[in-house]
Amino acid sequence: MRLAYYPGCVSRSTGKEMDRSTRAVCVALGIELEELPDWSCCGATHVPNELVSTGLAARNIIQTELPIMTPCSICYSNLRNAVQRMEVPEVRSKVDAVLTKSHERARIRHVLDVILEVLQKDDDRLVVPLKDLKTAPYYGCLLTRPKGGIDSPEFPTIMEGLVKTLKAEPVDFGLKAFCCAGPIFMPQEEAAADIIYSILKDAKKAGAEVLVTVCPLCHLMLDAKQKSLERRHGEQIGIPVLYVTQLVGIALGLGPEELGLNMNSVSPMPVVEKVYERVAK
């Protein structure tokens, strides 16, 4: 399988482990990635002008004829939104006027969907089946939006499907598609902290040993903010938060450094050790 690769801006900063684990897993699964040669911001949530946002996304899309894969659900949503907006003749004419070539309709894919497709055809690649690992999939807001993409916006299940493919046990919890409060963290820090705390507590109450996400903003909020939440509430939460590519990489037998596990704020290594102990038994 050969795909164009759009890493997204955070892959160079707070989401380095997302990018590292994505590349490592794709190599292990025989997925050939061709990074877009001159990629730039996808025009995500910090670009309020819809036309400018569409133009930024289209600038990336026109760089390849291949399907474009990204590991970031924000980028995935924004690139798909741009493809749909460009179906409007007025929008297309304005955007095409500032591009080096005309935009063609592109296929945008998320790494979650790509990995699941490969593993469903050949799950013999699993070196370390995640036996009995209670895994809570956290979707956040954007993976399933706009409609018509990877899964149902109201009742997504694709991550549960991947968790089962990895031989782990999916944990259902009520806030799995709830907003992580990332967009309001700066102006409403206390309200955002309350939301994060509710999500983590809900997952823990449901029995989760690990929480898995597909969004770097969700990962930042749920992983990096845990220590401050523990101090604020005087209790230990201690739920490792993994990118879906890190979880898959563990099952493929890849090492911690290859997956950037040392970059996670809440160390997932105790969970990894449990997985290996269960497999050994």
Partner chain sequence: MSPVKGDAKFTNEVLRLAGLEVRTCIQCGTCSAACPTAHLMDNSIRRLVKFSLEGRKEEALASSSVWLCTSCLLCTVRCPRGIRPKVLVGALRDIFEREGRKDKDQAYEDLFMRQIMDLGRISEALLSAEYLLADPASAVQTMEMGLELLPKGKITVQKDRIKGTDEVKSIFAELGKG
Contents of the next structure:
Amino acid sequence: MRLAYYPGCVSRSTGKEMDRSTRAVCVALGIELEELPDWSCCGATHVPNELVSTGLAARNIIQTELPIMTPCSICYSNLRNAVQRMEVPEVRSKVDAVLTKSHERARIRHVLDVILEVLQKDDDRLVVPLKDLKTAPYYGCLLTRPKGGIDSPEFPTIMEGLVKTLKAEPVDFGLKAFCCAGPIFMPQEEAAADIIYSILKDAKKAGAEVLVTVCPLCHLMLDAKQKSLERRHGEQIGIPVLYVTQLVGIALGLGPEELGLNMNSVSPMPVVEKVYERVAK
Amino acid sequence: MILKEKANHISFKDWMRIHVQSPMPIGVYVCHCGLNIAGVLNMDELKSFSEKLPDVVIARDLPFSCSDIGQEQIQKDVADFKLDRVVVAACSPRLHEPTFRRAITKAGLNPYMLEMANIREQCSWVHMDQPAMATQKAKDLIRMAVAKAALLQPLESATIPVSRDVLVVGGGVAGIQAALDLADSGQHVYLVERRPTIGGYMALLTDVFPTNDCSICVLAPKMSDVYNHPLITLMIYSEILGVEGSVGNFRVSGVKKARFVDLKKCKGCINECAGVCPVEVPSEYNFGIGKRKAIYVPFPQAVPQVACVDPQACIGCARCIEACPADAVNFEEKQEEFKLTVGAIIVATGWQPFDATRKEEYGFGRHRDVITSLQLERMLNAAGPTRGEVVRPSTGEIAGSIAFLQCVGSRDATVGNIYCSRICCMASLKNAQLVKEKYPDTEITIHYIDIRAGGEGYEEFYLRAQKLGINFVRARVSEIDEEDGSLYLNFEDTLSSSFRRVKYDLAVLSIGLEPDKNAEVLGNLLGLSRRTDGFFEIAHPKMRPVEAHIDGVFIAGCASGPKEIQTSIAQGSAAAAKAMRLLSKGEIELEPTSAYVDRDLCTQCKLCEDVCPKRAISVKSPALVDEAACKGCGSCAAACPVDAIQMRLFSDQQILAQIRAATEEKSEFPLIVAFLCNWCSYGAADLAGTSRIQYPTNARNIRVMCAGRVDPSFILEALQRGADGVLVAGCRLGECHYVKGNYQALQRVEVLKGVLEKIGINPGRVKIVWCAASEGDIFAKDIKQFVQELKEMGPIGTELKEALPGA
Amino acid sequence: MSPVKGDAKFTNEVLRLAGLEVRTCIQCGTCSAACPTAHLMDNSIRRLVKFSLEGRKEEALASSSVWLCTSCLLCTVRCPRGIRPKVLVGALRDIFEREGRKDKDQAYEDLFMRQIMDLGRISEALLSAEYLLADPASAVQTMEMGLELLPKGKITVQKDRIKGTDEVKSIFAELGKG
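Let's compare: the form predicted on its own is above, so bring in the form predicted in complex with the partner chain.
Let us now look at the entire complex, which starts with that chain.
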């Protein structure tokens, strides 16, 4: 399978392990990635004019004929939204007018969706069964929104399926699709911190050993903020937060370095060791 | 004397032409209509103009042609001059065409040998300030009428014998009412019901609004009347699989499914057989909250009171066969095919409940204590699965607090249902009252967007609910979550702008009504159209509430949209009355306006089949018109690529003759040939006249039954012969009397415009407009604007000259 | 000025940016109750729609809710009228910014867009540093996050400029004009 790769800005900073694990997993699964030559920011959640954000996303879409894959839910949502908006003739003509090339309806894919497709055909490569690992999928918002994507925008279950494929045990928790409040973290730190605290507590209460995310902003909030939350609340939370590509990578037998596991704030290594111990038994 | 008078006016050659050679003598009568016409137009000029037209043997001006004296004059002339066709230039044919048809019939002519020129509504009344130009226009209109008259053919209205039997599809309350009304009036009815019992949803409800009387108590007598009526053949557990023929003679085929229980032998004791049945499945008649066995009676009051084996659930252990004291269970039973011939069909196929799992945010199917309004109906029903107790499914305990959520699956674009389901507000008000009366301490809140209580006694019913202490919160609940086994509703109380997260024992989703998927087969067989909401469309949203677009087919109850019991019953009765009216004589008269096919020309391309709104034409080597079903709109004739289809009353030749007559003498610039559909735009043009709205004289109107009749070749003919512009005017989009004729016209005009552009003619010379019969002002405005546009374009051909080098 | 319509120019501008379907709002409150940050807001999203339709410009633009939207799209997924309230919030932000109004919440967005225009991509470290200058009160969280990420090698300060910055600028200029 050959896909165009849109890493997203975060891949070069706070989400380096997302990028690294995405590339590693794709190599392991035989997915050939061709990075968009001159990709630009999708606008994330900070370009309020929808026509402009559609234009920004479309600028990337026109750079390839291949389906475009991204590991970031925000980029994914913006690219999908742009494709939907470009169906409106008025929007299309305005956007086409400022771009160097006319926009063709492109297929936008999230790395999660690509991995699932490959594993559904062939799960032989899963050499390390994540036996009984209590894994809580955290969807956040944008993987399935706007609607019409790979799963329900209200009650997604696609990752539970993946978790089972990896022989781990999915843990359901109420806030799995509740917004992490990342986009308002800068101006409203305290409110955002309260929200992620409840998400982490909810997952922990449900018995999660590890959280899985599909979005670098969710990841940043749940992982990098966790220690500060522990300090603030005077309690230990200690849930490692893995990108879905890191989780799959572990099951594919890839090493911690390849998956950037050392870059996570809450170290996933104890969990990884536990997995290997269980396998050894 | 008249001959002498004529001889004075015209040359001997003309006299000879008229009196000796004309094979089809025409009489022309120009009406003064008092001063209504004569006050504007020059009557003498019109009369002498008419006399000189080909085939005209006599022309007169009459003070009031519609008066007895006027009619007698026409009749006398028919006899004296041996007229075989008549042109009356007077008011709109929509007003007096029937009058003059009757008049000439009395004189021995075929009624269809009449043509009218509309020189009042569409001439004298709308061009009062331009008498000279108006007279010129009237001359053209008379010339056009005479040209068409020369090509008229006598037509005979045929009568066909019809079956007086009626098929009612659907045994809910609407179908039951229709069947009973018909049968009580002496007409034989086949009532076909898909399920093993009649009664529909009404039979499953508890008490019903606004009187809170017991639903089944008022319905059961009707159900048993149906079962016992000598003139009703109840075809239970049956489905329709084929419909052929048309009004008066529908040939219907279907199957009666195997019930595996002998209807005659079964005594309905049910405990004997179901008691030993080892299989339990959720009961569809309790909407999943109760169970039934594989052999079952749908509900205690089912009609017929006969068991039924569910072949999907049955494991074939045959214990029921052994247990049955009447020897009624028979696993060998096979489905049976049936064939019927009926004169009319009443579609009363009802509705299906919205699938609440689609609103994932409410957690139906995930949270056990979230139930639907129908499940609550069954709980409240004394004969239901909880024997009338309202309990939390998770614990089986009586619910201490209940939330109702309105508009679940209605008024909701996210599920594609933007319509209001109409009954849910009242149903929740009713259920809340029933619960409150039974358990006065229960806390009940209804979450609503708008309470819709429009109906007799409905607002009073709302008032009663409020007085009982039921809470009302204006909010559309955003989601229901579950925490530690309790339900929490999240909503914004929009009247106090406060966010609330409130715990309830039980949440009731007021689910909306959707079109029944099972009715799709029948809808397709009959060719019924659907509205955008998916329900069957009625012939007119106001004036013809129980008629389908297809003759002889009627629709009653929720098949045409959500409605309460009362209205469904009224519609059942109305549909029955319509069917009786249609079939009571045992024969029906067919209007002789239909299409017919030149079988030698037909290439069997099937384009006509696609455009026919009445499914009246079918291509069976070659195409064949069902004249009983055809309503003469002419869309097939316009669509036929080889002109193999002709209309009896508005033939191609007649219309082309009108076009040629209109353009024979280019009496003004710009000259517009206008095609107006009979129902709306011709009506609008008449209304502009009765309202005395003044507009330019440039249009020469040709009446057609539907804009869909306008063949692109008509437009080309007009332009070729020098018309500066062609106007096609139809009903407003979506309001066509033949459903989609105006869309077809639009499509053809768009294609034609492309062609014109290619050959260098300004496509703006062809204009298509829409106006309702009530929009005389819009019609006048359209003409004014088109005249202006054509003035700017210049006479036809200007663009070609401009395109030539050196021009 | 109509007693109901208030500042009609403002209403029309919101409708242009957010879609004419905003007019079909029935004020049911689904959007507000779906909103994950509604509890932090002075005026709910529902009220922002009402303000916009009634031309109550100052009330709308002064609402904290304009800056508390996380773009989670749940309002948009659930709206029974097919309105996209998130886009309406964006429209209000856009109008706010185009009128040159300033606010600490707006500052971050402003920096964000400027960086896209300049570089074509976002460098989060750079962005945080600049925001620190705009809003010194954010120092604590910025530093805290920085300390967390720096040892992991996730803070990159080098500027990473794409080739097509002109095109990006024209996207902003052409598609963003009022």
